[in-house]
Every structure is written in structure tokens, then in C-alpha cells.
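Take a look at this single chain, the form predicted on its own, given in C-alpha cells.
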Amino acid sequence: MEWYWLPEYAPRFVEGVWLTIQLLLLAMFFGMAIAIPVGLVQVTGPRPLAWLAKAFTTLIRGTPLLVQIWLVYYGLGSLFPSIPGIRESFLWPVLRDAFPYAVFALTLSVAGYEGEILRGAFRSVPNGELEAARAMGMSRFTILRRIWLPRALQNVFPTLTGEFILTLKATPLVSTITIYEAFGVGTIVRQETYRIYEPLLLLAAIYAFLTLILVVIFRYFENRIPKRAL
């Protein structure tokens, strides 16, 4: 085992790290706030938008989360070029960069997977809690906010934190999209410096303690929810 060359990358693993957490948090929060609604109306309808949400989550789910980054990065990065007037629009810098599709493909492949749970969970919430809260007089959306999602999280929260893991072991998919987060930084290392192992076993390092510090987090807003009295 040599290590000479860690010293010198440093620098650029901590960077990698960094654009990991993001691409984590990014698809995170704006892949929930699509998977709230891709769950709640295939329970509630209306029938054709539960059916486009129930075919969207089968063709993400369906699809390898490889082909669809290529997909949005290849076919839909390259459309906006051939759009008249966009490269002197403020918007190209954004668009000509790889890490806005990455966080795309990301957040859809976690709407997908979470809108299919979130499915299951919201129709695991007794109905009798439901009436009872008409009963008294609330709204549909106050419902939904206090006690429908809440109770709906409260069942799947264990299986939330085991789909983000895995959404945190899928991003060294985007390193194929020219976005060097810590596997892209380790490929590198790899090629620079025909160290094989130890730039590996880095890698392995890093996933395990951010899958860690996930777990730590999860599990600490999991005991905080409250447990239904037996």
C-alpha cells in the first residue's frame, strides 16, 4: 500500500466530497417535494393524473438510473443549444453545465422510487383517523399537513432512509457526465497516479462514513416522531 499521492489529491477529494452532499441534498428535498404528490394522487385521484403518476414511477423505476442521466444530459442538453438566442441569455452558463442535469436525473429517480412508497404509506394510514379529522371540521389541505403525511412518513421512515442510501451509492453515476464529485476525483487518482487499491479503498472510506453520518440523522429524526400507543 502506497500512500504518497494523497497529500498532493487531498484537496480535490474534499472538493468531490463536497459536490457529493450536494447532489445528495439537491435530489433529496426537490425529489420529496415530487414524490409527495406522485404518491398522494394515485391514492386520491383523479384518475388520469394517478395514472400518469403511476406511469411515471413505473418507467423510472424500470429504466437504470445510468441511461436516464445520459438521457437527460445527452438528449436533453443538447436541445437547448439549438434554441435561438439562448447561448447570449443568462441562462447558458447554467445549462452548458453537467451538474444541473445530474441534479435532474437525480431528483427524478428519487420521485420515483419515494412517490411509489409514499403511495403505500399514505393508504396505510387507518381511514377512521381521516374521518375523524373531517368530522372535526378540517380542511382537506390542514388533513394532509397534520395528520395524513406526518402519519404516512411515520410508517416508512426506516424505508426513506434506506432509498436515500442508495440514492447516496448511485452518484458516482454522474462521474460519467464529466462531474468529478469523490468517485470522478478517484478515478482520476487512479489514472494519474496507476495506483489501483488504495484509491479504492479511500472511496469505500468516504461512502461508509457519509452513509454514517445519513444513518446517524435518520435515525435521530426517527426517534423524535412520535410512537402510536399499543
The other form holds:
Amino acid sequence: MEWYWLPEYAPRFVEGVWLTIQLLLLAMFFGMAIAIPVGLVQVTGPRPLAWLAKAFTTLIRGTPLLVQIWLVYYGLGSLFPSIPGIRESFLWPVLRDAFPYAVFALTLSVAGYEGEILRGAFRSVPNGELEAARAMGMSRFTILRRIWLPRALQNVFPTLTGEFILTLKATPLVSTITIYEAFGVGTIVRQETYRIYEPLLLLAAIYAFLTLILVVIFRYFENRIPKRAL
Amino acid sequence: MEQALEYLAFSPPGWGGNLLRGLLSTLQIAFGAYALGLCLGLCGALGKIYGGPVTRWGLEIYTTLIRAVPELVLILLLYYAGTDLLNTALESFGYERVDIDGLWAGIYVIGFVQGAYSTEVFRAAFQAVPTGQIEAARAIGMSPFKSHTRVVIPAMIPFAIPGLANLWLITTKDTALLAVVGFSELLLETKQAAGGTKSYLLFYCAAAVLYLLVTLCSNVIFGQIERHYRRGQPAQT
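What would you give as the form predicted together with its partner chain, now that the form predicted on its own is on the page?
Then the entire complex follows, led off by the chain already shown.
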């Protein structure tokens, strides 16, 4: 075990971890924003949208994330340059960068997995609560915002925590499309110093620590959910 | 369209044959790793339930660490650590160093990771078996070993099947990570085909379809297995 390289690379690891956290937060935010409608239409309909959402979750959950990331980055990425005039447009700097593709792929993955969980969650909210809300004269959107969605999220909160930890553990995959987040920095260290175990052990520790932080944060929010007294 | 079919043809100018060969080794690795994971998981669960403090702590560290660290990091660590340990052992017995075949390395690496997850699945399933059934087995004079093979394990299986079905799907998808390490399986073959023909979208879509087919077929099979094992259980609403 030799750690002489650590001070030299420490700032890059900090940057890498920050990039990992950015990826995770962006994917969680946009992913949930898509997952809520994906789960909801499967419970309320209309039918064609429900089928579409079902097909989407099956597709995302049935294929490896690495395939999705490469499909998005190499596949979609190879289509864009063939559109005439795109190299001169303001979009080109964004489309040339790997980061948006990574966020997009991770977002789709989160949306697929959480959408499936939210489908069950929306269904599990007791009908009486929704009828009570309707009897109070709430509009359909208000019911969703104030009763249906909060109750659904409360019921599956521990499951969602688990899924977000899985998303954190999936972020190293984007290092394969030239994004130097924590795992990518580790790869650089391995290539430049020829040390095999130390960078990997450091990465294992970093990810275990990030998992711990995530668990603590989610535990805090979970404890704030009022529970029925036993 | 015509060109797409040409690229996907099974004979050499097309890459379809390579993709199918890749799919075959993906399935081989997945089956092997799943079997290894199940063995580790069953032993791990029994160890966690009946073992002494040392066994229990060791297994607790194994499952916690494996489940907190990304698979990609684990795969690299286990691959290097495994080959190192094997070669050190071989050298100390006076044999030549060997290179581990990609297939076996993949099986061992993914199986070891899956073992941690299936330990937890089996442990929860064991604890879901009603105590009365175990006591009944003891009461009619079965030895601890016999009561397990005849009563506890068969009664535990229905509880474990949904979790195990999930793990199988995760195993098949985890094999794709081996492409990063350079093992020849479906995704690496796809990458080579895509790079060779420059039609990235086509080949990655083809790979996605193959993985999806594996998942859908597995769902059907596991649905039937679950129905078979649920025979003796009270109907669920």
C-alpha cells in the first residue's frame, strides 16, 4: 500500500466527487419530475398514455444502464452532427459536451425505476382520502398536489431511498463517456501511477461514505413523516 | 434500411453472428454468477442466522460493504485481487502464473457481488417461515439438518422467489459492466460492431433489444416458477 500520490490528486478527487453529486442531484430531480406523470397515467389513464408509460418503464428496467448511456451518447450523439447547420447554432457547445448526455441517460433511468414504484404508490393511497378531498371541493390538481402525491410519496419513502442509493452507485458508469467524476479520477490515477488497489479502495471508501450521508439525510426526512400511533 | 439488414446479417460482413456469440457468453456468465451467488447467499443466510458472533460479524461486513460500493469498483477490485491471490497461491505451491479466462473471472466477480444481495433475500425468507412449522418438524423427531432440508428450505422458497427473480434480472444486466473491464460479452461485441461500422445507433438498439428479450423471457419463466411454488400457500388478495 502506497499513498504518496494522494496529496497530488486530492483536489481532483474533490472535483470528481462534486461532479458525482451534481449528476446525482440533477438525475434525481429531473427523474422524479418525469416519474410522477409516468406513475400517475398508469393509474388514471388515458389508456394509450398508460401503455406508453408501461412500455417506457419496461424498456428502461429491461436493459442495462450502460447500454442506455452508450446508446444515448454514441447513438444519439452521432445523429446530431448530420443535421445541417447545427454546428453553427447556439446548441452545439451543449450537444458536443458529454455531461448533458450523462444527465439525460441517468434521468431516464431514474424515471423508469421510480415511475414503476410510484405506480404502486399512487394505487395504494386509500380511496376514502381522495373522496374526502373531493368532498371538500378540491380541484383535481389540488387533490394531486396536497393529498394524492404527498400520501403516495410517504408510503414508498424507504423504497425511494434505496433507489436513489442505487442511482449513486450507477454514476461511475458515466466515466465511460469521458466524464471525470469520482470514478473517472480514480481511473486517471490508476493509469498515471500504475497503482491498482489504492485508488480503488479510496473510491470504495468515498462511495460508502456518500451512501452513508444519503442514508442519514433520507432518514431525517423519513422521521418527519407522521406515523400512526401504535 | 437495407444497409441495416446487411450489418446485422449473421455471416461475416454482417455482425449479427458476433452479437449472438456475445449474447451466449453473457448468458453463460449470468447463469454461472447467479448459481455462485445463490450458493454464497444460502450459506451466508444460514451463517447469519445460526452462526457465532465472528461469523455473523464477518457476514455483516461482507453484505454491508458490497452493497454500499458501486459494482464497477467492486468488479475491478475483485478481478485484480482474485487473480493476484490465485497467482500468489499457485507460486507458493511452485506452479506457473496463469491468466484467468474471461468467462470464469466474470462468473466469480459477479457471483461474489450477487452473493451479498442474495444473502439478504434468503435471510428475510428464512425469517418469514412460521416458527410453528419449524417446531413441528423438531417435535416429530427430525434432526436439525433434516428439518432444514425437508421443511424450512422448501417453506422458505416461496418467500425468496420474488427477490431472487429480481436478482436474476440484475445479474443479467450487471454482466454488461464486464465490457468496461474488457471481457468479451454482448455489450463489448456490440461496441466493436458499432465502432467498426460507425452505425452506433443501430447496434446499440440491437443490443438493447437482445437484453430486453432476455428480461421478458425471464419474467415469463419466473412467473411460472412462482405460481408453482405458491401452490401450498394461502391465496393472496
